[in-house]
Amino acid sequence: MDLPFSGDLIAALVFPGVLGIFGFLVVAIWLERKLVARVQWRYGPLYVSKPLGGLLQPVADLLKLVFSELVLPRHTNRLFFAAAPILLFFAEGLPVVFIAAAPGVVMAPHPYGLAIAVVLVLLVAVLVVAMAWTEADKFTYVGAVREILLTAAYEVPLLLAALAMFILYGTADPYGVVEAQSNLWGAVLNPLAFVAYLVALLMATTRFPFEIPEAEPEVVLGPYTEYGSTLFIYAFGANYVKLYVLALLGSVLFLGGWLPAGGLAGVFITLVKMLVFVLPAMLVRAIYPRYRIDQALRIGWGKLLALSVAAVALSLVWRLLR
């Protein structure tokens, strides 16, 4: 099916662009919810739309943040520390500019756009320093020195899973690397590369079993402690603005992207398949507990680390034997 606008519109405005990450905030946060409850045997959101199943609960709770008192501390920069959220939540997003969705679905076509992307996701956890450095909060600290530990060691992973990519398919544009996983996709080409960048993906997200910089229990909400009301959601939202982005990018790297259809047909397929990345996020939460600090930097120093590399190597080999 042949797209009725431009595809560069398409993707600014509609998917993966504007109405895409706000969509997917929506019913992202209802859907884990949902299925959180479910396999404890809760009913989760209801009350709100119950014919729905809760599914306009997340727009009340967006509707009662903004409409709450936006308190601005005395002891900060004010200027900074309302604009830091604000400035993580569009810079999580950026990276879509450069992926594609389907033919012609991106807002600017490169031929190193999927590389420009994952540098780009990488970038971002300055913002999450700088936001609690601007709190001038001790739990901020806290969660913010642990983001920053947790940061060092997903970058690396996250990095070689991608480059092992790139190196197996030879090329970083969008479309090359979808055209190269016509016969077979890149996760069962190179199932290394793949699961570490789903754990990779975890860490990056700070989604369970690391959920570390906000461990209500222990510090608090980590760098969002003394934010509310709006500035609250650019906060929260961003994580799940980044879990859009790299599912997003995973199923381009691995999973064929668009494949085997092209046009609006492509768009659903991509769609669909971000679930493969989203889903298995989501539910951890529900059945597996949080690591402690040392856990998660002896996982993303030690076995992630050397999945990886063993990822490159072997996509290295892929490229020999062609």
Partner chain sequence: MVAILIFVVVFLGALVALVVVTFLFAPRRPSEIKERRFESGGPPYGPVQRRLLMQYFGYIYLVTVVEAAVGLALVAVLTAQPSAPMLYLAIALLLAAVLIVVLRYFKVLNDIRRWS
Second form
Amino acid sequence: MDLPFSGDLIAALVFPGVLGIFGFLVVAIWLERKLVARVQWRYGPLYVSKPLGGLLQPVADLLKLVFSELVLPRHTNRLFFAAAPILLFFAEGLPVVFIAAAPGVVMAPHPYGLAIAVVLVLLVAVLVVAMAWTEADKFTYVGAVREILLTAAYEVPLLLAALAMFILYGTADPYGVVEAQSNLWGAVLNPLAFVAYLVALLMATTRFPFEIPEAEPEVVLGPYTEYGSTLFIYAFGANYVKLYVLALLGSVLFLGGWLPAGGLAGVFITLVKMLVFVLPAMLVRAIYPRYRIDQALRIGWGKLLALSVAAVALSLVWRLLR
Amino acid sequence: MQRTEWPFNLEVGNTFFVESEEELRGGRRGLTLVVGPQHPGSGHMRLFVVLDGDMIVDVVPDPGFVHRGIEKLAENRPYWTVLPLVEKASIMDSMNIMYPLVLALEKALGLEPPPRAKYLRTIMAELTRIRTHLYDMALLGIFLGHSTAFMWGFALMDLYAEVFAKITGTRTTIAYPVPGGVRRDVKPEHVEAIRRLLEVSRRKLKDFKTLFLDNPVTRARLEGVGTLDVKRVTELGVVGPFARASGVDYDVRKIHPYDAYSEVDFEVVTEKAGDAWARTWVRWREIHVSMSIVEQLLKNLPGGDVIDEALLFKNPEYRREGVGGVLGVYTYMYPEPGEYMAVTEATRGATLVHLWTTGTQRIYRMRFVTPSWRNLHAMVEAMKGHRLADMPAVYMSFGYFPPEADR
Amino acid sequence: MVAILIFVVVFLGALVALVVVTFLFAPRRPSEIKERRFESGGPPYGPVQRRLLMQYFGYIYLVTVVEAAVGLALVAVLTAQPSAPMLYLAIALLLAAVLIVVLRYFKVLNDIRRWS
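Okay, that's the form predicted on its own, but what's the structure of the form predicted together with its partner chain?
Let us now look at the entire complex, which starts with that chain.
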């Protein structure tokens, strides 16, 4: 091992662990605002740290939120009200335990690691609904129901896209998956699964054409309506953590992870590859309005399902040819 | 808190919206969503939306949050100070919304603007029409979640504000027309500025259309939503582009041409479908019609004064002096006693001003009917039976502007 | 294993610590209005939890079945011998069945009148 520290410790604390998650929160919010501003004839954040292009603006915002009053509404169960967003944020970050960012840089190497990560990602929707339910507000209620329905729309395609890749590689071990892509990336071998995964990612992180549970003109902020202060950071930031996890998972599943490097360089390559998933997710905000929930369901169970089934079929064909 | 305080008398039998689950037809259960006033999708109003699952069963509007009593205020002040007051009803549409009052006052005072003033007023009316349509499009964009349409729409509106500032001295509430003329004459560079403005907007609007109106998601959100057919639209008394979107071929500019409208060649834009998309598309086409009207008027812009000769009896220099001098002249003029009425086509529909004057400089009574108020009922009717997500789409497809409705 | 423990402790610890910071240092001026339920600026009105969005119930029904089947396929693929043509045939048949069912009932699923 050519790493200064033991790899799993780096994975836990730096990348893809704690520091990576919080750092991504700051950078992603900044990047999103900057990119979208570019499209919209604006500059985006510039007031805080002008030389850095306003990079510290999200930090300032987060600090401001940390030091603003913590209101726990009386009609809710206050303990659950405070605990729900913490658990949600934590649970969104949990799948990184099983995903490797570079050889050795993984907290828990496991032969079915990526499959477990996928399942963990899908489980989190339960917590969003629980959070919305705890808030006990009409808007969070509608938001929670929409979250359930949106989950129903993307779960099967996401699972099928993962299934297609697992059939193709014959394993769910992060090392095995990356090794199988040493000649050709998964995105090239099975572009259908890649596209299906990308769309499912947009749905799972409620990015723009599917930003339905927190549609502002109808349900204010959806499941996060009642929150303020630090709890709002968690409730609102949880989606960014999910984006982080799914981008990391996607770069390992489809883009060959840390290849062609290893060690510390591999970590940086993984980071760059994550941009392939993160940038589209940021830019769709500038391009698309949002669908209605019924349209999202129709897409999920229509075109997206067909696409992901075709992806599995393609993988089966590849597998039988080999 | 007393249960009778809010929102209405909640005693049994006195509610006008669904209170309990059993009240819905067929024993369906409902959730009353209170949308507004502190809600990102309501504007300055409140909507009680009764939901059955995701379907809107009933909508009860509660307007009046920005009621300023413009009609009552107008009774207590000299008639020349009513002009900027009326304008505030709809600041984006400032020229069009005060147009009928100016026309009515002209009838009362026996003034006739010179041809150049008529042309200039019509040009400004069409420019504010474009700006208001852009404003409504931008808000439709953000209501559907398209922030780029919102930003681009507002950026384009700012170009119009800049040109208005050059010509009239103010960006938004331009108060350009006065009885018997306009406040300021345009200079050649202003004409050039308007030409350039139209050229730039044409170019930018093409991008706007590509990204927003041609967007498959936008189309999916608007098509077939909030449909009102011709019969329903006429029953509900809808005016303006929203009636024309259902096939009502009525435009005050064509039927009762005022000022320079009789001298330009333009089509009345109509659509058949009557859904949210048709209402959006009609307004989009109207932007282009307005541009062609402005261009025609600029080409034939006559020379001469911009103030009626009758206003120059105190001092002939007033024709050049601008607003201060002319407004001073009004203090010597008294409207003839009687009733005067004028209707114009504002951006969101026909606007009516009905004046009762008794011979003093104070107006006895002013009736002021604005298009948003006429369209409110139809908007609410169009929402019923659709999904909750269609509520903002229908709302902004009617370009509903609460300050304009509440007056 | 230690790494997971460190991750969980540090991550959860950081999250809780920030809330504690807020709790200790953020100003607190409680009022009745702040603690009310959000109702667009009005006082809370009417019960919250009501009828679920039944119009889309068909999808939920579908997802419970299909997801379980796909999960089963996932497990089978990951635990099977390296090359098992019979398994692949089974997966193909399963997905074909799912497609046929969804295609057959797609209109019904989207028809909200049937579900309300």
